[in-house]
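Listed next as structure tokens is one chain, alone, in the form predicted on its own.
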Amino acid sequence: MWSDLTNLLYQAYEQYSFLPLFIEIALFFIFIAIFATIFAYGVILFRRWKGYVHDKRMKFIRPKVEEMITEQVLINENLEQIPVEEIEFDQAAINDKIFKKPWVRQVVIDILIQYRKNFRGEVGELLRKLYIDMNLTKDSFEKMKSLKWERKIKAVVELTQMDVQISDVTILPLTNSTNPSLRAAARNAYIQLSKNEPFKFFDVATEPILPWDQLELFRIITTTKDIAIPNFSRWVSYSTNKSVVSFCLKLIAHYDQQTAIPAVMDLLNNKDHYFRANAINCLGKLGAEAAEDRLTKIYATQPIHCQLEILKALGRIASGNNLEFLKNEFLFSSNFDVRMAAARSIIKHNTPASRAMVEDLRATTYEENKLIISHCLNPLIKH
């Protein structure tokens, strides 16, 4: 038989070898055409199979999953007579052999996060004991094993939403993986676990946290509850990771660390201008009157947009020793941005000092300026 079907296929090679150039082309094209066809069908045919799969798996499993969740926590008679920690699960129950697959006991770890994120109190510490006494953390904690990242932050996440500690040692490298989901996720793990050190992958962090992750790691760390909150005035003096830096002064000035301004203030003389930028802008947000003078000493030499962020820090500061120089901006300045920021800080003084000159500039400045003070006095409008 592979005799015949050699000799089938050398021959048909012998006749496509005599045939013309441009004929052995496009029937290569073709026989290409043909074999993509077929392997696209059959992977669209294996998806589907395997949808189909998973929807009867589901069908099946789950009302029994749920059921047993209702049964052993939501309607739980113990729940409201003994604490959490000494209420027991019918054993029977939740030691079912169909709760041994493992594909099954990812289904529960699923409902189980899909439930405690709608369920707090009480409720939702028996879930997390459910899951403990079914022991699932170590089908999650296996996963933390996997090569593959994927695995890697679906145990991550796991663990996080059911409370359970992961180890230093486990979690602090993969704070600094190559991969970037894997790496915020771990970040985002780290500040909602760790009870006594929350920040401190901040100290190992050799690669940058990226914008998308600040915000979310900022609203992580302001909405959870009994948080270690440090001086992260620490990190914005010894860090060598720009990315942290510019975290922390975002920090800083959320919780008005005041003492972090003297280690702000040395920013000022670093060479990278945008970080220069990000440390003026802090100082503004703290109020940071001691900075005022430097700020002005060294207005003339900074950029454009260290210029900007100069003239709203002193808006921000509003001590009314600048006022003069603000004003010097506003009517000599080329620029239309600047005039823009110095018109806004002088109103933002909000004193009569600084509405005296407003009316002033309004009296006697030339007819772009006077738009320029009517449209940030309208309150209508958010700079």
Given for the second form:
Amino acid sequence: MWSDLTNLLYQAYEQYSFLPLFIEIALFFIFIAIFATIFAYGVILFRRWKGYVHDKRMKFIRPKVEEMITEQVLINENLEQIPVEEIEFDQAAINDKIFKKPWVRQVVIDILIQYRKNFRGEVGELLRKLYIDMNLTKDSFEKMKSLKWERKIKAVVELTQMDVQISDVTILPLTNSTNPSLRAAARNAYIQLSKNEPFKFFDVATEPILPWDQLELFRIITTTKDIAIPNFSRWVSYSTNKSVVSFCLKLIAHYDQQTAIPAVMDLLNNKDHYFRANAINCLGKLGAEAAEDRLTKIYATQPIHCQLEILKALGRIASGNNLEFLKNEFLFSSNFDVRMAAARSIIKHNTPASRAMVEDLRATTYEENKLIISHCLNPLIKH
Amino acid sequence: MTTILIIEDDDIMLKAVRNILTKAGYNVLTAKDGKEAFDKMENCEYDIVITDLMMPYANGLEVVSRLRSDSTKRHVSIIVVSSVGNEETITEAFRLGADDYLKKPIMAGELLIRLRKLIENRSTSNLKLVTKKK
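So the form predicted on its own is up there; where is the form predicted together with the partner chain?
What follows is the whole complex; the chain from before opens it.
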């Protein structure tokens, strides 16, 4: 049979070379299409089979794991009777043969994490103790050694959720990984786990902190309890990583670190205008009155977005020393955005002098400027 | 025995709270989404509702609103449990008539204390439990 098939293929091949070119091309594409279809069906079937096996396994194991966690943690008789660290689990239950299989241990970790997301306090601590007592930390640390970044991220997330310390030697290199997802996960973990120096990775960061990662980091920093907040001006002064400096400026403004004002003012000499814009924005949010003179002095030499930031900053600082400067910009600038920003800043002062100035401008200026003032005075329009 | 209706779409959380409350001696009913919740709210008797905020079909605020607009269910106390912890949502929940608000992750002990307080408040204000004692 095999020899017949081989002969048939051989004959087909011999005839193939005598066929017209367009038939040859058509046959070639037909073969490719057939192979691609068979391959695609094979992949789909394999994935479906894998999914089916996974679902079947989950249906079998999840109730068992949940039952074990419920008995050992949620309805543990000793809970709230004795300190969590003194509670002993039923060794027979947690060392059951079934919990030795790697895939089952992964299910246990996943479910423990889900519980930890929903419970804190003693239940949360007991869930952590169960994770440690079942030696699941070992599984997570094994995953950290994997070459696949997805597995590394999973490990980092597991250890962070379970509040298990990861040594700096292991985690710090990951905070600077070339893979953005791994880098972000490691940085988030580092801030949550490092009790003394949660921002140490800023020192070694050469890869950028992407805008979305900055948002996530900001959320973690502002919501993690008992986090040691350093003076961020040290990175503003010495970091060569632009995104670190930009992120630190946001943190300085958020934590109102007045002592950082001189370091932020130094950035006004920076050649990068985005840096300067960020620094001006930060000075405004800090209400840095000491920076006002400097800002008005450099105003004329700045690109437009830096000028707009200066006008906004003067409105935020609202010392009243630069009302005339703002008025001049409002009246004589040819740029609409500048006039708008100047008007907003004058109104933002909200002092008797600024209110008198606004009334005076409304009475004397031309129609378009009046419209700008009316727009800026409208409390329903948020700026 | 006090009957508590738990409305929660997260299976793990639902089972966990059910187990904790059962262990604490409460009679527990459960609903996995807004639809099932409305069904049980109509057809079952209960004294306290613990509801999540974000669920399929109807959110927790709708549950609170419906309970408070039904004059026959005025006696029911409501605890909202959610990971949404912003002030607007909490204020809205209280405005609609929720009695208490817990932010996830919750503390099991705190939940039990708050439940006990609600039950005590009910008894001091002479409200009778709807469910009959077994």
